[in-house]
Each structure stands twice: as C-alpha cells, then as structure tokens.
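A single chain, nothing else alongside it, follows as structure tokens in the form predicted alone.
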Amino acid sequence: MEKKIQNGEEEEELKGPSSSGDGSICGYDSLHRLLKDNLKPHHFQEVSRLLTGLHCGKALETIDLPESVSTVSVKHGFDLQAFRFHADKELLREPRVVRVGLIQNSIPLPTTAHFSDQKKAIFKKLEPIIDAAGASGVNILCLQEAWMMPFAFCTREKRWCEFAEPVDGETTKFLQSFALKYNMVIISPILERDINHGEVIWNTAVVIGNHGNIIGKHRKNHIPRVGDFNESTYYMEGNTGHPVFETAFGKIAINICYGRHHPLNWLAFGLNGAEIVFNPSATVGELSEPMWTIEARNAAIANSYFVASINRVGTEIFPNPFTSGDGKPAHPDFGHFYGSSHVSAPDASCTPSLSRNRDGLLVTDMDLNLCRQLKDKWGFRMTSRYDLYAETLAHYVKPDFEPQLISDPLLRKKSL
C-alpha cells in the first residue's frame, strides 16, 4: 500500500488487486465480508441490495447444513456457504428444487512435483470437500476448469500435455464412485486426450450421471488469445456445439471459462433448453475480476436460467518463467486466481461469493420453476427477433459482407 498527496491531504492508494499480497481484499477474503464488517447494518443492507439484488423481493435465505459438514470445513480449512433461491408457488406444477454444489480449490503441491504426485494430491485434497457436498445432499456438483492439474496452458510447454486423459480415464473413474455413492451428477472439467482421433487434446467437461454413468461431454467453444492466456498451443475450439444434458435433476449445460465473454454462446445454451449453465473457469484478478459477476448475472437475466460460476483459487508458480510477448519481464505465474465462485438467478439476484483466497464449497438450492416464471414475466423469448438476428449473421459470415450503415449525406461535404 502506498500513500499519495492530493489536495493537501494524505490518502492511501492500493497497489494491485490486494493490499496484503495473499489474495485477500484488505485482509478480508471476500468483498461481501469486507462490507459487512465495515458498514453499519442498514448501510450494508442497501449496498447488498444493489450488489447482489433482492430475490423475490427479499434478501437471499441461507441454508443450515449438517453440523458434520461444518466440522469438515473447519478441519480442512475450506470456505462453506449455503443459500436458497425460491420460486412462486404454482397451481399446476410442483416445486422443482435442485441442490447444486460448486467447488473451488488451489493445487496442494508445487508444480515441480512429479506429475503423478500432483494429481494424487489434488484427488486427496478434494475427497473431503466432495464428501461434504454429498453429505449436504447436493444433486449436481461442478468442479473448476481443468481441476485435475495445475493450470499450465499458458506456459506453452508441451510437457503438461501428460496430464491429458480419455473421457473415461483415471479422473472420471475417481469421480464415478462419488456420483454413485451420493446419487449425484458431477461435472468434471478435464484436459481430454481423444484416443480415437489421433490423440488430439481438448478442454472438456465430462458429465457423470447420478448412477455413475457417463452422460456425455462438452468441449470448450472459445479459446482465449489474451495476455498469458493463449491456450491454442494445447487445444483448439471445441466441436460439440451447445449441448444441454437432461439429467435426473434438470437440464444443464457447461459454458467453459472464456465462453462467458460471448453473449451468443450463452444464448445458444438457452435456446437448447438449459435451466442451469455452469461456468467452470480459471481467471486472474487483474484480467477479468470486474467482469466476473456482471457477465454471469447478465447471462442469467437475458436467458432466464441459473448460472453457476466456478473459479480456481491461489497463485500457481511454474518452474520456467514465460512472457506474454508484450515487452514486460518474464514471470513464473499468471497472477492470483481469485476464487469468488457464486450463483446468479434469472431474477437478477445472486449469492455472495466464496472466498477470494481459500478453497470453498458453495451449496445452493434453486427452484427451477423460476426459469419459466421469469420467461413469462419479461417475455424475452417472445419479444426477441431471431429472424432479424439470423438474417444479419447470415450476411455477416459471407466474404462480401458490408455493414448496414447509413451516413449523413452532409457528413463529408465541404463547408462553404
């Protein structure tokens, strides 16, 4: 923290996204906790109303989880939060409540450790958190992007490809037992090696059914080419379209990481009938944090579905420094993965975020009836002009496309 002089007065100025260097915000592990501890109760209530919205006209309810789950969270040091989204009572449909769990975690071993040891340590670290989700009655659990390895895709070193595995490989087998044990659907984002197609590598989310079966997979649609995140060294844009998976607990889709910056990507999942779209991610503070909750909430509002956003947490140091090619010095890390996993609802409300610098489990009840209720209320599907959008896009993708631009005829006339 530095001090500067302005208008004769001394004031503090923060350097970077954290004043303490540990990923916290002025010593607090989330913005929500910083505000709650430093504002008067009535001020905090109003600030929360503006930041996280009101759900059905009220503040979001918390859920009391079993004491055994709280005990596990304290023992293993992970943040534990739980909330409930309601829907209006309907006369012709029963409530359709699904309990969703999101896990964010740091890597337990340094990236210099043997790859096998790194993967085993991650599995061991997540076991109690997955068990806590199961003991909490979670129906659908989602892990973070490429959770089974360090996020090495921007080092541009090919040796990290050793972590890639088939859809039915070691990581999926590890999770299938939990899915079966807890009657839980699990979304597992991995680095996939496509054995049947020349061992091509993909950034893939595997959907494991609540009977331990593999329902299907989705490959990341949009690959970043920004800063250190130039991931096309490892995999290209996915070829699975915008699938929605019908599970025992609802229709779900996965918009992997960078796809959240593309509104049409969100739209396509909605057009295919998604009720919950998961966004497993790996993103750092200086690059995307101001966008993090805004994009998710906008997607939930515009498409009348729930959005579950999961981000990695921690700073991962790699053995060989790398550069972004921007003239800045080489560095051994991408920056701090700021966690802050949360859920956004179609009525513009959202949960507080998990910790910015600790592992965490977020449990959220959501009544999926809210999706159709918001469609009926706002009529976005009814009032959208897909025919006009389709016509514009059809022209845009042609080589001879010209923008529909009407210029003022006097714009380029010379003044007399």
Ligand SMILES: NC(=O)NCCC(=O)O
The other form holds:
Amino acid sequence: MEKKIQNGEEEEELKGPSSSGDGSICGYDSLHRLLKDNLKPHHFQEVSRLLTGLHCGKALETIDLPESVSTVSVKHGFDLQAFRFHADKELLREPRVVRVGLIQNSIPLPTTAHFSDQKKAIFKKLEPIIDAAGASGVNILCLQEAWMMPFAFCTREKRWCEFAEPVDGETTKFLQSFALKYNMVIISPILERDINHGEVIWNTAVVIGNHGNIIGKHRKNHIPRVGDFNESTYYMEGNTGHPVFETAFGKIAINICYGRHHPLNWLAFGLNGAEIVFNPSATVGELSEPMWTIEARNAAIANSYFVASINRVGTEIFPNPFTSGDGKPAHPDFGHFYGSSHVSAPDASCTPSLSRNRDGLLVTDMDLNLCRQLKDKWGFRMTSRYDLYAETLAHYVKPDFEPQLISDPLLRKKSL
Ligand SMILES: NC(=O)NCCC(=O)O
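Moving from the form predicted alone to the form predicted together with the named molecule:
Once more the chain from above appears, this time first in line as the rest of the complex follows.
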C-alpha cells in the first residue's frame, strides 16, 4: 500500500488485488476484524447489519467455548470463533439445535517432503484442532477439500495420485476414532481411489457417523476447468447424484467446491431434504473471493437450509512451475487460499468469516427448525414452478433445442 497526498489529506492507494503478501487484509486477518477496528461502533453496527444480515432482528450471538479450547487455539495458533443461530419457538416441535464445526488449515510441510511424511504431518496438525472441536461439543464436523494432501491438481503431474486412498483407508480410520470418542459425525473430503472399479480416482467426501461407522460417500459433481484448477487431469465428474445423509444430528449433504457455482446442484440437495449443506473448498483470492459469501448465502436463502463453507488457507508451493495457458510466466503456486470459512443461514444472515491467513475452527449452533420456518415464511418451494423448469430443461438437453427467442420484427426491417 502506498500513501499519497490529495486535498491536503493523506490517502492510501491500493495496488493490485491484495495489498498484503502475508494473506492478510491490510494487516487484519479478516474483513470483519478490519471493519470492527476501524469503524466507529455505530457505523460498524450498520455495516454489519447490511453485510452479514440481522438474525432474528439482532446481531448474531457469540458462544462461549470452554477455557481449555481457547487455550489450545492460542497454543496452536488457530483462529477460534463461535456463533449461534436461533429459530422461533414453536408450539408443536422442540428446538433442534445442532453444533457444527468447520476446520480450515494450511499444509504443514513443504510439498517436496516425502508423501507419507506430508500426510502424517497434516494428521498431526489436525489432531489438536479436531480435539478442540470435540471438547467444544461439536456434533458435525467438516474438513476442507482433499484435506489429507496438498492441493496439487494445478501441477497436472500424475505422481500426486499416490495420495489417493480408498473410502475405508487410513484417513477414514484416523477420523473414525475421533468420531467415536466425541460422538461426532465427521465429513472427510479426500482424494478417493476406487479399488473395485479399476482403481479410478474421485474427489470424494466420506461421511463418518457418530459411532465411528461409515455412513456413505459423495463424489464431486462438477469439476473445474478454470485458472490453474486442472482437476480434470485427475478425476471425472462424480456418479453419486445428490445424496442426503440422515445422521443422528440432522439431514446433511456435501456440495464439493466448484459445485457451488451451480444453482441446480444446490437445488438438488435441497430437493432431497438437506438441512445443512457443507461446501468443502479449495479456492484462491484472485479467482473467486468476491463470489465466496454471495454464492453460499444465496444457496442458503434460495433452498431454506444452512450452508457451511470451508476453504483451505495458505499458499502451497510446488517443486515444478506450471503455466496457466494465458501467456503469463510459469509459477509454482496457485495463489493464496483465502480461508474465510463461514456459515450462512436460510434467513439471509451469516457468521463473520474465519481468518484469511491462519488455520481456524468455526463452531456454530444452529436450530434446524429455522429451515421450515423460512419455507413457511417465504414459500420458495411452493412458488418454485418446478414443472415449468422441468419442461424447459427437458427441451434444452435435446440436440435439436432452439432458444425461445422472440425478436423485434423491426430489427429485420430496412430503415426507411
Ligand atoms: N477446488 C475447486 O473446485 N476449485 C475451483 C475454483 C473455484 O470454484 O473457486
């Protein structure tokens, strides 16, 4: 950032897309903290009202977590934040409060380290954060996309395929003990090797039940072909549809990363009855940051469910530089994964985001009764006209489809 003098006042001039090389926002680790520290309290209140919405007419409440958990977060240097979404009290239904935990983390070892050491180091790094989630009473925990490896899909090098493992492989086994210990459902996004089908590879989220059992899996539906996200070199579009997993704590689904740009993907999870949709992601600042909260909040609003968004954090450097096919020089990294994990509610409110440049654990209580209350209030399902769209889509997917375009006849007339 540079200072310049204009009208006798010192002004700061922004240079480039991100002003701080350490992944912070001008020295602050989140937009929320930048605003809070720089605005007058009543200005901050108004800005927050518009930026993160009011929840039940008020700013979102924070939750006090056990002292021991805060101590662990300080010791291990991860951001710890906790919030609560309420619902109106109902006469015929008890509240259904679920505590959700989201973990974002950087990779601890350089990508040049032995693969097995890299994986072990990630497990070791995650242990205290998962323990902190368990000690906070988290019911459902979700990790970031392909959390057990560096996000090497930019490189197009096949050697990273070695990280792939079966659904019941070592990563699942590692997490099963935590699920059992803390009576916690865990969503574990991995690079999957499907042994029974010719050892093909998928981008998969494994759902581990609160008894340590494997409930099922979902494979990423939409594979990016944008920027350095060369994921199509490694795996194909998923073949598991839009499953919703009925767990001890609610009906959940997983929309993996790039699937968040596809409104019909969100819709299908909603049609199957999801109450919380998790969006484990790996995405970088220059590409997607302005979309990040908008898409999640829009999905939560449109589908009357909670959306829990998790992004990787940090910059991962690879041994061999690669190009983006845009004529620019080869580079060894994707750019900065901007963290900023957060939760969006169906009433259009959302939590502040976790840090942009540090590991983090976000704990959020949500009363799932809010989903039906919002359906009753706004009636999006009732007014949705799915039959109309089913007809349009049925036409659209046929090779002889023609757009329903009515041109102004005067466009074709010669001017007099
Ligand atoms: N991991 C992944 O699908 N990233 C694509 C980039 C984006 O969707 O922002």
